[in-house]
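One chain comes next, on its own, written as structure tokens: the form predicted on its own.
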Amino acid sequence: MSTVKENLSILKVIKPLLKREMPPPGFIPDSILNGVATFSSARGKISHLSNLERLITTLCHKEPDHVPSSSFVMSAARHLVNASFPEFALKPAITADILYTVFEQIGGELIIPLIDLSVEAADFGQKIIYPENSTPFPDYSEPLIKDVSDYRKIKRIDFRNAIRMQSIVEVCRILVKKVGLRGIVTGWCFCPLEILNMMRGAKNFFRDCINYPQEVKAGCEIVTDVLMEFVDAQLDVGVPVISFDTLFASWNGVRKSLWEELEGTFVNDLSNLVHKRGALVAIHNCGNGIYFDSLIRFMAPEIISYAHLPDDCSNNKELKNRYGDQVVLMGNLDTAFLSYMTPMEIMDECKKLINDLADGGGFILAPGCEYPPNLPLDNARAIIKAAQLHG
């Protein structure tokens, strides 16, 4: 694990501590986080562990009681509070509200705000299609970069004018408010290839990646510009963690050496900013093939969320094998196994990955991209209950 930056004095984080309370592991100094979990993990085995001491443990690669998890729902929880795909994705107030209801009803320890793909792009000047029953996209009759030449003419913005991006940071301030010590929320960012792609379009936007790097390049340092402040608006905050989206590091994307070439030095700016605030690094890519080593080697990630193996590892264990010492593992629970098994048959797979991923703790349990959002939320709580029961 990356080293944590002291960012609150020892007194600061004693104080609670003697209160029985803790605060985010971002924010711990590594010798009491080391020392907290070492107390969790022997603890963990008479005795039930809070979710965040569970987090702590985990992250610290010790075994909890059991493992932490997420439900990893969003949109598909909308109904419990009778809201629709538009009030989720812009009334931030709504938006929070969702996500709260999700951790309190149907549990897991991490709240993670992703919202959808486009809310970036919506700032920079994408024109976005908000359907009623269904998430919002690009309208690509209309996209922002028509021609090569227009990534080096993306509009600067000013992030204080930037709604969408504003919005997810008043979520994360709700959340961290209500959910306080009871869990961990993340921050969320997609990274600058994803954005210039939903205003771009993917097939003209894989085309430019190869035969005009420098273009896209170009692209990527206006836009991370930007990112640099939404991050550190989000981590002002609160949240001890920002999640980023880093899909085009993968088969899905590009080839490695070119992921490398056009995002590598942006990608390593936002994970540099995050580690200086004191907080941690989690990367989430469903692709396949994720390029675990170059992500590790710009990120320095504390958590990779996935999908889909990497490029490198031909099963779970031998993923557990070669990166389990390196970062924590969260996932990988096939989305499609959630639309058509039943609640027992989710379980009996979350129990397969526990058993492949949990020993030596570093795995937390979860789908490996965002919950169906039309689907019931019976295998969600399946997913919890798994980690409960196998973990």
Second form
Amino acid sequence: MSTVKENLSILKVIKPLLKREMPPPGFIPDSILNGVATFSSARGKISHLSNLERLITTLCHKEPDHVPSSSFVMSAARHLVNASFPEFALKPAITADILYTVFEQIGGELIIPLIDLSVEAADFGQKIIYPENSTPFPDYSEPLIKDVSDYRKIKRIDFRNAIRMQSIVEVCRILVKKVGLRGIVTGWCFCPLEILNMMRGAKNFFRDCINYPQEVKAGCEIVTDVLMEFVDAQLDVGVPVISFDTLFASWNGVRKSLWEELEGTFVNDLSNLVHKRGALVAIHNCGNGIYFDSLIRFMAPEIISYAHLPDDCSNNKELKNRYGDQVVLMGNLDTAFLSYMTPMEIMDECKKLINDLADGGGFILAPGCEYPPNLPLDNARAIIKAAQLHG
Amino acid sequence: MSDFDSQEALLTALSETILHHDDEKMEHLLNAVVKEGVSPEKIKQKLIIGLESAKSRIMTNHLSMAEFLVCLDTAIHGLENVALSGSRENETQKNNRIVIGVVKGDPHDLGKTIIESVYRAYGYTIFDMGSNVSVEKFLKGIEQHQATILAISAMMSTSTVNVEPIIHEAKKRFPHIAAIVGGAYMNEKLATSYGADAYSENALTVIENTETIMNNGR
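Let's compare: the form predicted on its own is above, so bring in the form predicted in complex with the partner chain.
Below is the whole assembly, all chains and molecules, this chain first.
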């Protein structure tokens, strides 16, 4: 029986490889992955690795030739193809074009389609404002959840008609085909608390989490039901990693025990789905005092992208010692630095991060959050260059 | 006072209602302390101690932002109930009239709301301009309310640059104004480059930062 299962898994690996696409890493036997990583790590000491070799080596917690990196540039690159903010948000062919151009012109090994925070909320019916010169955001004068009783009334939408989520799937599909085996395209999904927050407004939502947790959970259940289809659809088009944004699992959100009660079950379902399909779970959280321990317990992620230190660590070295063997750490260049530092200064900051986090592999250099959308891209290039030079 | 051994114990329990964000118990205890003849100043002092306790807990990661927000709600509720907030405007508070708002192009008003609540809880007089506020509206607010402090929040990277023209115009027209700024993409160096007198990282430091500006004679 196990041989049949193994053969099926091998088929799931071979089929994407024949199309020159990255197979689900979870279906690649550990012995092969570790063998590739060990060999690449050794080869990396004398020659350059390919992007994929570098990522696999890193994911297996071995040292590559240099650390992989992501500039986390999203809409900031819209000028490269003369697109506007609304086009970046709403037209999947243009979005994919922008992200692919970033991959080609700026570099990095990961391609992450973080479009904006309003994608899922928009499909649930939240009115969104699409400014010409800024990122889309919910119209908080007309929240979809007006009253605490509205959580249970959220409509369980038909995913086939979820225009914006479908457009993310399309972006993933285009990128997976174009990037092939030259890098890894991750999917993206906001977790239910953040989506409800977009439909309620933060002030009231925070209060509801504390005063009406059962109502909030009822909302989470409806939203998660649709998110399962969203994640499934992204996996269907071949992304080998899904990134989940879990902002509320930090002191910027709700208390750890409350987060576990409100969102724990739901993120567990989402990450189980990803793992069951052989893909990897990445977490992105740009809050202060992230609950690494809870996130690892509920989601068993392979990667955590962070902006600030977790609640149980006081510096990056401590973080590396405590969690470095459990997850690949991705981050955590201060995005504010990108606004005013020169490329040389950015490279120095990156070097500090590499010194603290790169030993033994398992580190991806990146800003703690999205590259600020209205900045020039010089500092994005500096991040990638720093990885190549100092990593 | 039957449930408490002393007036001090009663006041301590009142103070603790903030940490437990228990509005109902606070109202009950406020009635009790008023009956006891405790001075409004002493009540205020105890409420501030409760707020300080919440503040120190969030600083040591023992309280989340959501909980801090509801603690602030309870503190404001208590201060309003004893008619302490704003109604006893003395000379110092007159000098601390604050116009607060979120920059143009930015709808995120949670940070601003928390800061506003902290200011109110500490007895400052606040004039809220809301979110997505234009330069002109900020200027009109300063003039109309004779503000001495301008508090600006910018939570998006795309809106952070909009802080600079507000400070520039405000200082040109009202040289006495002191500007304090904060937001997700802000830091001290950026704030200084925009002409701000102070940067506040969060709600926990804003009172100290504001007092520093005032003490520096701004």
